[in-house]
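Only one chain is given next, in C-alpha cells, and it is the form predicted alone.
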Amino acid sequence: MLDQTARMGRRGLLQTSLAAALAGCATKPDSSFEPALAPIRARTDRIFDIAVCLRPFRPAGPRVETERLGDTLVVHNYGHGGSGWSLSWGSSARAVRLAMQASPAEVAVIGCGALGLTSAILAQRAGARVTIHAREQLPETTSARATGEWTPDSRIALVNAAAPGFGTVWEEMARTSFKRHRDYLGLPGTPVEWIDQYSVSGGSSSSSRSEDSSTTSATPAPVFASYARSIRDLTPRWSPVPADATPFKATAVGRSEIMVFNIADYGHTLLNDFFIAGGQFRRADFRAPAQIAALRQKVVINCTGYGARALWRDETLVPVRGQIARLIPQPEVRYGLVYRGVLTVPRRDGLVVQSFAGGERQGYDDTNEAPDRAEAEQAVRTIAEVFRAGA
C-alpha cells in the first residue's frame, strides 16, 4: 500500500522521519482516531519569507575535538550538515567535557547559532562564566533558516568517509539530545512540540516536479549516512491511514509522529536560559584564529558552522544549499506532509514549506544563498495539489 510514498521517503530530505521509519512500516492501517485535518491554504500569495542557508555539511562526519594556539584550548564542535538543530545538545555534551577538563573558570563560545547556544548553556550549567563572540545572535544566524523538524541523521556524513566508530558516537549524541529536547516540551510559547507528520502519494501532477529529477553530472552522487536503525525505539513507527479519512487526492497516505522546534520561541528560550544564568554576548568577526588567540578565556568553543571553512581553513566543509518558504501561519493547521518531493511543517512562526524534489543530494557544493522564488512557488504549488476541492 505504502510502496509509492517509502519510494519518495528514501528519496527525501528526512531520511531518519521517513525512509528508515517506512522501511518497518506497519501492515494494517491505522485503527486509531483519525483526527479532522484542516486543509492548508497553500497559495503563493501567501508566502511572506524565502530564507537560505548553507548546511555545514563534513564527510567523515562533525568535528568535535581539540586544538592548542599557543595557551589557548580551542574545541570544535562544527559540520553538522542538516542535523545542527538535532544533534546540537548531543554534540555540545561531548565538545562541553572536552572543554571542562582543565576546570576553567571562564570560557568563550564562538558562534550563536544552535551548536553556540547549546554548548554555552551546557558550559554554564558545568560552572563556567561564559561569554559568546559572534558577529549576530541567533534570529539572524543560518540556524534561524532550518525546517524545525528532528532529523538527527540528515547529510550527516558519508557512507564511505565517515571517521571509524562514528555511527556509536552519533547515536550517543542523538539520544542525548532527544532526552534535552524533551525537557523544553510544554513550555510557554511551545518551543518544542509532538506533531502527526503525514506522506502521501498519488494525486494530481499537472504541476509538480517528478521526484525523481536531479541534475545531470559527471560527478558520482554523494551517499549519505543513516543510522536511524539504531534510535529506532525513541519515535513512532509509520503506519497507512485511509487515504479517504484525510483531506488528501491520495492513492496511499502514511502517518507517524515527529519532534519539532518552533525556531524563533526556542532560539528565544535559549537565549533567555542563557542570559538569566549571567551569559555575556559580544559582537565578534573573526578572521584568522590568532584574533580568537588573543582572547582573554583560554578555554574556546568553536561552533561557527561553515564560517570554519575559511576562519579555521577546513576545506573538508562542504555547503548544502537549503531553502526555505514561510507561509502566513495557520494555528488550526498542527501535521506535517511530506508530498512529491515537498516538506511542510507547521511551526507557529509559518507554515514552512521546503523543496527536496533532487532528495539529499540537492543542493550539495552550491554556495548560491540568493532566494529563488520560483522554486518556492512551485512547491507551494504542489503542496496545493494534494487537496480535495472544497477539503
Ligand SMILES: Cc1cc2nc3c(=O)[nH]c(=O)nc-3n(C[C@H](O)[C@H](O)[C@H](O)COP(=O)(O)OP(=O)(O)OC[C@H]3O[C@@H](n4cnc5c(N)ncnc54)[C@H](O)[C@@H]3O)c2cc1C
The other form holds:
Amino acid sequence: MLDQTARMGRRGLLQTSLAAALAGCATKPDSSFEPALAPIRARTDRIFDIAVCLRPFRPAGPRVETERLGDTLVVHNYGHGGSGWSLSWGSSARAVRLAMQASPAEVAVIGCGALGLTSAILAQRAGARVTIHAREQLPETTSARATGEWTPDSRIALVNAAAPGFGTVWEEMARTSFKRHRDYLGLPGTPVEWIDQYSVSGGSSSSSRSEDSSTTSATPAPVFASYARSIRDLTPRWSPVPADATPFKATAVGRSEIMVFNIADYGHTLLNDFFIAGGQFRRADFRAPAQIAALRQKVVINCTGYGARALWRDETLVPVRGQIARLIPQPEVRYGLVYRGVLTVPRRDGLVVQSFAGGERQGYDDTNEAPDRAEAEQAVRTIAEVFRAGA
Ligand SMILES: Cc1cc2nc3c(=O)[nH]c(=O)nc-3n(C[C@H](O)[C@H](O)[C@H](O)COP(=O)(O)OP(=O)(O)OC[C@H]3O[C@@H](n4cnc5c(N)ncnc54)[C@H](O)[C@@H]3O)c2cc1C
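Which structure goes with the form predicted together with the named molecule, now that we have seen the form predicted alone?
First the chain shown before, then all remaining chains and molecules of the complex.
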C-alpha cells in the first residue's frame, strides 16, 4: 500500500526493475547523508498478529450521495477500497456538506471505522449533535486492520467503470484529506508521521519467487484506475541512494518519504475527539434500511464499508482480501521497505509486513477472511534475506 510515487515504485518493481522505476522518478543519486539503518529482526517467531480484512471496493468509486427513506435523509459514504484511511477526511467532508444542507440539530452516523469517525467529527464541527450507531467500534473494524499508509488511489475504482468526473472528485477528496491528516502530525502518541521508505532491488539469490505471482486466468483481470499524477506535488519523489551506504544486499536502492497512520493511536485519538465533543456511541446491528429510517435522527450518514453490500443490497461492492502481519515493534527501526513483493511499515503498534506479490488485484473478489500464516512467514523470510550479514 504505497502512495502515488511509492506505488509507482511498487508497480515498477513488479513490472520492470527498480532501476527503471527510479529512472522515471529522479535524475541523480541523492548523495546526502544516509542515516544508519537498524536492521529489522525479521524472524517468524516475532509475528504476534496476523489480520485479514476485505477492502470495500466499488468499480465506479466510493458512493457519496443522498437517498431518501421516507422522512429520513441518508447520505452514503462507503466503498473506499484500499484508500479508506487516506481519503477519509475528504470523502467525509463531502458527505457532511450534503448532510448539513438540511441544517439538522442531530445527525446519526452508521459505522465507526475511518469513514464513520471522520464523518462524525466533521458533523460535530459543523454544529450537529452526533450519535454513532455501529456493530463494531474502531478497534474491531476493517479500518483497524489496514496497513496504515497514505495510499489515496489504491483500489479506488476501475479504469473502465469509474463514474464520470470521478477523477476530479477524487483529487478534491485527496487534497482535503492530506491537509487534515497533517493536523495530526507531532501529537503525543504519534497518530500520523512521515517516515523514510526504501525500495530495494536485487541482491539475494536464495528466493526464486517471481515478483508478480498473479496467475493467468480466463477472466479478464481488473484494471484499477490511477489518479496519482494529479497530486504529485504533495509528496516527495523517489531518489536513488548508494546501496553500500545501506544495510541491504542490493543492486539498486531508492528512497522516498511516506505518510504513515499509526492506526492504534490515530483511532484512539479520533474516538477521544468524538467523545470529548459530546458524541454518543450506540451498539446496533441493522438488518434493513427500515431500521435506520426508524431512528430518531432524521439525517443519517451511512459509513458501513463492506457492510453496505448486505444492508443496502449494493451488489457492486467487491471484496478485495488483504492480510497484514505484525512483528514486535522495534523503536529503532523508523523506515519502511519495499522488497520482492513485500512491504514493511514500522508502525508504533507493530512492524507491519505485507505481501503484495500478486499486485493490486491480489485478493480481488475473495471473501476468505481466514489468516494465512504461511503467507505471513514467507513475507518475513523475504525481508530477512535483504540484510547483509552483520548488518
Ligand atoms: C490489508 C488492508 C490494508 C489496507 N491498507 C490501507 C492503507 O494503508 N491506507 C488506506 O488508506 N487504506 C487502507 N486499506 C483500506 C481501508 O482499510 C478501508 O478502505 C477502510 O477501512 C474502510 O473504512 P470504512 O469506515 O468504510 O469501513 P469499516 O472500517 O469496515 O467500518 C464499517 C463500520 O460500519 C459498521 N457496520 C457495517 N454494517 C453494519 C450494520 N449492518 N449495522 C451496524 N453497523 C454496521 C461496522 O461495524 C463498522 O463500525 C486497507 C485495507 C486492507 C484490507
